[in-house]
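One chain comes next, on its own, written out as structure tokens in the form predicted alone.
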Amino acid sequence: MSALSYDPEIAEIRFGCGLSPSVAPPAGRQAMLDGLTGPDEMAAAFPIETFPEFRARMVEASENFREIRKRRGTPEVQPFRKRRNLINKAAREAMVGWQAQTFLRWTRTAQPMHERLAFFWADHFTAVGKNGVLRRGTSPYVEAAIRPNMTGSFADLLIAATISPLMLHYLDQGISIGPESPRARKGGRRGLNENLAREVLELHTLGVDGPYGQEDVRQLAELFTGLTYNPRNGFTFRKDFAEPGPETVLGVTYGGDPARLEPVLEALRALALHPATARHIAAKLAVHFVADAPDPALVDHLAGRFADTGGQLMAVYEALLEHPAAWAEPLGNAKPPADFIASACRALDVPPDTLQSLEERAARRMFFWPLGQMGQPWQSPSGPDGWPEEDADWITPQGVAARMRWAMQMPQRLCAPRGLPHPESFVQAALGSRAPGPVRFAASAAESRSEAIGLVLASPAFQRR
């Protein structure tokens, strides 16, 4: 392995954001690994609010609704009504600036592995505000619970993830009580809720064919009572909601009375060191980064690695570049929209003022629409099992309509002024050597630049990665 040889185009499309005209691909495999672990330069370039920062528009949102509340039925309560429409807007309108600057990232970043990790990663661990300013929360969520863990133990990525504002609200972990916690001995009127515990089984760790059972499922749901969270302080463990006594899950005991967060946190990063965990995670990684069905020796390099360091996520990522299979073609995966969109900017080399500058409307317009279109509304997956990675999802005829729409019509108004580049130039930009001739041809005899781009943009070529 340690003979294989580099290409650097295939770092940029298969592990990266796609090729770009002014961005030089990593020099190598460390160069890759070294970007991983380097100062985060995009968020500082495109900066995003993190969670603690998002949380000041739920305490101000929550404090207009507890007004309205006292209010309702009075003409006194109109000036709120009309103060929780502005917050909604305000929210709104951040959430389309993050996905200019989500884009951005992609375009002038020289450490393209490290945003394609923060997609993998927050799709892995997808969490989505379901009501009020929290619907935008998925942006400053990925700031403080992904970006930041994502080089380190998979267990502290798990934990952090876990125990997330949004990925409580998601999955209703902030209203579960034990049935014999202090809470509802009191009369709470809510019971527990089993779904964080099933999907952090199901989907963040063992997997749907884990080695797990249902009552493995409801012993780890009291064991998660108590973690809940508030919009002034965020994450808090409440002992009056927590399940007193010990909770056996997978054959091993934790916890006991009084309830405690420490005993939650051991079940959690036992859960990240477990074999089935390990095969999950190298499953995942090797479908996502290499093809629907990857060779298996690959996923059993990744999961041994993962096993053999204790979930050190840098040690399996440098397993993925390692292994030959990891580098084979054709490349086949095709893009999900938003990869596809994203690397179409990063060829385009949109410069940064054309996306900052885009009012909402005009965002909507050039991404959210077409996303929806292409079957990807942006941070809006149907379940927290993510978006899919199988090929056919994506490569569908209302899907493909939607891309062509797209190449066809956008590239022109991201490019003015300045203008659409040489198509030819363009080929080269966005293909590299890989470019069929066919496109080639296409391009050069188009009627129009326009057309050559979207021709470019359009073909198979360009969609796989």
Given for the second form:
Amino acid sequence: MSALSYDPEIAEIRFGCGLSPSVAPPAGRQAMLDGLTGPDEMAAAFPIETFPEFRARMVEASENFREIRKRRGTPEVQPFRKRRNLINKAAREAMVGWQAQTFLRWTRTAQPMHERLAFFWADHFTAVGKNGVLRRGTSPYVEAAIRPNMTGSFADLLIAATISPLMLHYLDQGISIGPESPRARKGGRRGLNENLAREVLELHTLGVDGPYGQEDVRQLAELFTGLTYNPRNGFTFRKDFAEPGPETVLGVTYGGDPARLEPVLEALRALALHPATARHIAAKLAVHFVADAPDPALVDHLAGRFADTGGQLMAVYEALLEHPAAWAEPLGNAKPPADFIASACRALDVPPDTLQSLEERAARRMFFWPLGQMGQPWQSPSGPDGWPEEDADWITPQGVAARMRWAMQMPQRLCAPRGLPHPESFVQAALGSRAPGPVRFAASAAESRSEAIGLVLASPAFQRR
Amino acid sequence: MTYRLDRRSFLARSAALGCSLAASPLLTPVSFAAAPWDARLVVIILRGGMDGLDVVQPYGDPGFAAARAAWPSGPESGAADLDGFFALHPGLAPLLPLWRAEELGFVHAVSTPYRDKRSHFDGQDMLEAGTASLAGVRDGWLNRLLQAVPGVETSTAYAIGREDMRLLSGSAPVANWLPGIDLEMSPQARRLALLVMESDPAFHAALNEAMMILDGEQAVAEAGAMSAEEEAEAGMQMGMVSAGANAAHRRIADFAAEQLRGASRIAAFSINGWDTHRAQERGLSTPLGRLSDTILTLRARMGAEVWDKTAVLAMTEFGRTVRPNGTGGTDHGTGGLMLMAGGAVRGGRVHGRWPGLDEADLYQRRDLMPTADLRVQAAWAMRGLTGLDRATLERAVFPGIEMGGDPGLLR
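And the form predicted together with the partner chain, for comparison with the form predicted alone?
Starting with the chain above, the whole complex follows.
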């Protein structure tokens, strides 16, 4: 690799999960990249249900729902109502556990860029369940569709996300039916829905300034008909949902009769390789990892590598890590709230038991409510564009007050019974050689240990990366 | 970045006042200087694209029945007849007393200049920028209003809630808050917190503002306190509100009303959940419930005197397709609906020019044709509320608009 010098602290803070007192930063750029392609150690150490397993919950819920429907209006419905509540409760409690596992991955990983990319791509391909047990499906979706596909081609990642049941549900594709399809002609009032097609063009590939129009949205929506899922089998392509005839997207004609899945994938591959997609993804990566207004040369470099390699993501990550602008100081990006809390767990070296044994109510107080107050309710962005990247969206009076409050109150619970670390050594552990003088001073001058730790975590030096 | 200059300029202002924070942690509560004008303006951004055709249903237009035959609509299906042509969605039925009191009205078939790509996010950015294009926009229109008026304080305008309110971002000072946060810290911890933030203007200003708002909350509560008689009246009116007192939108409306009883003149916040791509019949009732709760809470908590000089404007990034899609919902469209409420508005009528719903009348044969610029409506409302001159509104607040004749939205 180039002669560009390597700073392990910047590597860990900007491209990783923040400094840890017990896990050393990656040894060099190559180690950072190797960490992405090696076995997913954190997924093995802190497992989270993947979507195929999660589907068992959907099957159970839908079977129970059938029983409820049969007995609606009779007293016999009661036990099934109760059962529905239990199924939902179990999923909710499982989700609390997955959040703990997610934070533990951040706390313990020696391949920290892996966790960062998982957050980045989960956000780029935002998918949220809208009802029943599906509301808890985000982590299983990330586990199945995102994490295993972050180091191949962008096309494969795009396809995996697009045809995942949670995405098909979230953006209403699963119920979109060609107006002239066999299913529509059989009767019923269901038909086309253009939600997913629009967001694939606008958010996932070309970007809103990309070269597409309403007719492309419509045509892609028609091409997408047939993509659906069911609880028992997950993704399926239903020919009888598909609009007959070919569709033309960005001037290229796909498919025809009989309807098949392959032309849909062809269209997705073409979108993945489009120059507008290369620029869109390059800019998003640069903004996410480096700065709100990154050096245009860095974006060009990433977009060029994306285009040259046909969207091979490892090559794009390598391009990111080898560019001097990616290592430029100051470390300016504000951590989003979830990243702030997860990196605080890492700096505090929170033991796995503490997080894994949290009961739902405690987890709500510790994480869910504070994340909401900081502006990022867990896995609940308000739209498919995911969370904002701009620092100013996070550094609000309410956001900063909520972070300050969390930093002062929660670490002592997270560190019980061992107790909070010594403030002065914590400054070093959390901020390394860049610890500013005023933060060192504040840590030594605070009246209590919890305030000292809180001040370190609330300091801009910890909150920016 | 380009927005949120508010806090930076706020910081500069504090520094100019000689408030050296390292030396003195004493922060003054929100002050009560005379506000630049007396009327109150609440702007609610309805994010997701509200289907105006379902909220105020043009049941008198034969094209409406033709397009939406499959859905229950009009007075026969429980919508309240407004004027023999339009009917109000049952989800807003709690607001009917306001309609009858002429404190609730609508402007139909309005839109921003945003066209064709139908992206929520660009559509909202354009709605909040108030410009004809997003290129080079640095601030929001409500902030530019504040920039044009002398005597604006941080507490004059509040952006409330979790959402970024870009329409209030810009160089004029603005307060941002999410009700329900507290921050108990020892005086020593406060001093040290400001010290660790000192070298970072954005963090420092945000924390400083949070502390001022929290310190000021008590003062505001005292200054804006209701008389016993008003409390009783408010309590009765709150009986109309359906949601629990702890619902987030209720807390926001409570907080906004409290500020507006005091020194504040503008409050802006969001209500989400309008993107009804499927099962709209069910899906629309939740956000409509929030909207009507919010308006009733504002009215009850402001008290009659303040409500009387208030205009609430609720606007959305675009309307939705005239014809339902294949999944019981509607897709992104163009022409939309603005809701107005308050004692200052001329309610009891549906304003605007109705374009008709025949195929040939539609925008791109799919959407309600916009017949008026939403920005012009907002400009006239602001002209009436603040007395700002037409030239400033046309050049600075909404650069490039032509206000034309007064649409008569205010009393």
